[in-house]
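Just one chain follows, in the form predicted on its own, and it is written as structure tokens.
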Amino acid sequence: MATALRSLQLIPSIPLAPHPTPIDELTRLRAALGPECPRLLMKRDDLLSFGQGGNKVRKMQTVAAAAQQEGADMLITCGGVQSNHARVTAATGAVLGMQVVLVANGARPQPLTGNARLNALFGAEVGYVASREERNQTMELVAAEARAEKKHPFIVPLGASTPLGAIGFARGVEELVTSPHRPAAIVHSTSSGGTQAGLILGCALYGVKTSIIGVSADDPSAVLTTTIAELLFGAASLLGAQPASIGAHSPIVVDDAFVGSGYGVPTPASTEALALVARTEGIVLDPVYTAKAMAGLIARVRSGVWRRDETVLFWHTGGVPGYFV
């Protein structure tokens, strides 16, 4: 494990957001949830100091370093019209002097709002396709055209959720290790799998014994569980580690009970969670990801999953620009 941790720390990384994010105690939310509520903490990755923050920043620090090593002068990625990952990729290209092309499924907002507006501000080019299924093929076509023009494109998969992206996120667990907090559980939003794989990997390597609960924003738990396991095995290969030593054989917990009608569609529980956190703590969640994850946490508190003397940490993965759509 020590060797794998050293390998993790030696993976090249660009310090897009070099400052640790705070861990806030949610005392008023705890009081609102009743006397049996456990101690509640929040890891504020919405406050990462780059590109309007969020979990994608941690992933892009290692993924963009790989792009630089390959001599890339263009980043190509995909996502929905309001993709947080696309926004962070656009900001990364701006700071590294790389051209950025985004392939978004959906229609161009009129006027531009939220992340779509920030993409334009960061100088990205955006092409629109009708469906998710068209994104990968379109990225490959854009890359082929760029190569024909003697450019050096680097395709970043959806969400930067690759083994390398998971390693980038895993490094953030060191910020938890150097804090005084030892939560019994970490609850977060999970979608393309890289964040949850990174948390599992980071907790295993840094010796954090906790339950990691991903609340799905879209896909069924069986699909996400498979994706996360594949990312962990890929990360083990990159680190030269046995999969078991980085948590790849541990149970993967994905709760898909809070998706509702689908991706980006609010539910009564997520709407309540978003308002409750704002009105007790002055913290903004987003309706696509973190509000649904917080709804999952609140439901567990109300059903008595944790004892009053336990500590639960909510890892805020950002996405706040999505509120302004």
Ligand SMILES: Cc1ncc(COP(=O)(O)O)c(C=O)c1O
Second form
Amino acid sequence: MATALRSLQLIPSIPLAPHPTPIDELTRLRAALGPECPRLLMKRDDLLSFGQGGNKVRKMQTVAAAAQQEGADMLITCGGVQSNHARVTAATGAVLGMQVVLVANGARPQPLTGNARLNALFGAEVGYVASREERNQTMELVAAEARAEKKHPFIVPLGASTPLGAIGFARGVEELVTSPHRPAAIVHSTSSGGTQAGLILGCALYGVKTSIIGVSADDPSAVLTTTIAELLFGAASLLGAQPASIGAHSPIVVDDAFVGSGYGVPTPASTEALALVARTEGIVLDPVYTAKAMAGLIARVRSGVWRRDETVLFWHTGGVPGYFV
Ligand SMILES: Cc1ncc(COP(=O)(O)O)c(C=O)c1O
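Having gone through the form predicted on its own, I am curious about the other one (the form predicted together with this ligand); can you provide its structure?
Following is the full complex, with the preceding chain placed first.
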């Protein structure tokens, strides 16, 4: 275990933003949710000071280091038109002097908005495809063309949700252990699985006893739990750890009850959560990911899942440019 933690800390990483991010206490949101509400904290990864922040910055720090080690001069990745991950990849390429090609499924917004607008600002090229299914093949084509031109492309899979990306995120748990806070639960948005795998891994290695609840923005729970377990097995192998010692065999909690009618489509609960957090705390959530995760937290508070003397931490994974779409 100690060796695996050491390996986690030693994996090469490019510091894209200073850490730690703040952990804010949400006293007004707590008051608004009534006398039985537990103590509420928020880990402010939305404030990571690189490329407009968010969870993808943590994952990109280890993934970009691997790209650099391989001598890459080009990053290729994919996502939806408003992908936060694509935007952070665009910013990473800009600072590392690498060309960036993004494969986005959907139509080019006219005019460019939110993350799509930031991608252009960071200097990335964007190729649009009609469906999610075309993304991987298109990335391979772009990479093959680049190799033919003697370039060194590096494909970053969707969401940087690879074992290495999860390791990048897991390091963030050190910021929790070095804080005075010991939450009974951590609630966050989950979609491609790397953040949740990182939290499970980090909590196991840093000895944080808490329940980790991923609220899906998208896929059914059964699909995501399998993906997260696979990421944990991959991370265990990179770190030379037993999968069980990093939580790969423990139950993985993904709640898919807050997706509503689909990815990015607001629900009454997510719209309420977004407005309530803004009007009590002056904090902006995003409609695609964090507002749905906060709706999951609020529903649990209202149904009395936690005692009022317990602490619950909401990990704000960013995505705020998505509000301006
Ligand atoms: C703002 C935001 N929150 C949460 C997530 C989910 O993270 P992950 O893809 O690592 O599950 C994403 C990305 O998909 C995101 O952009």
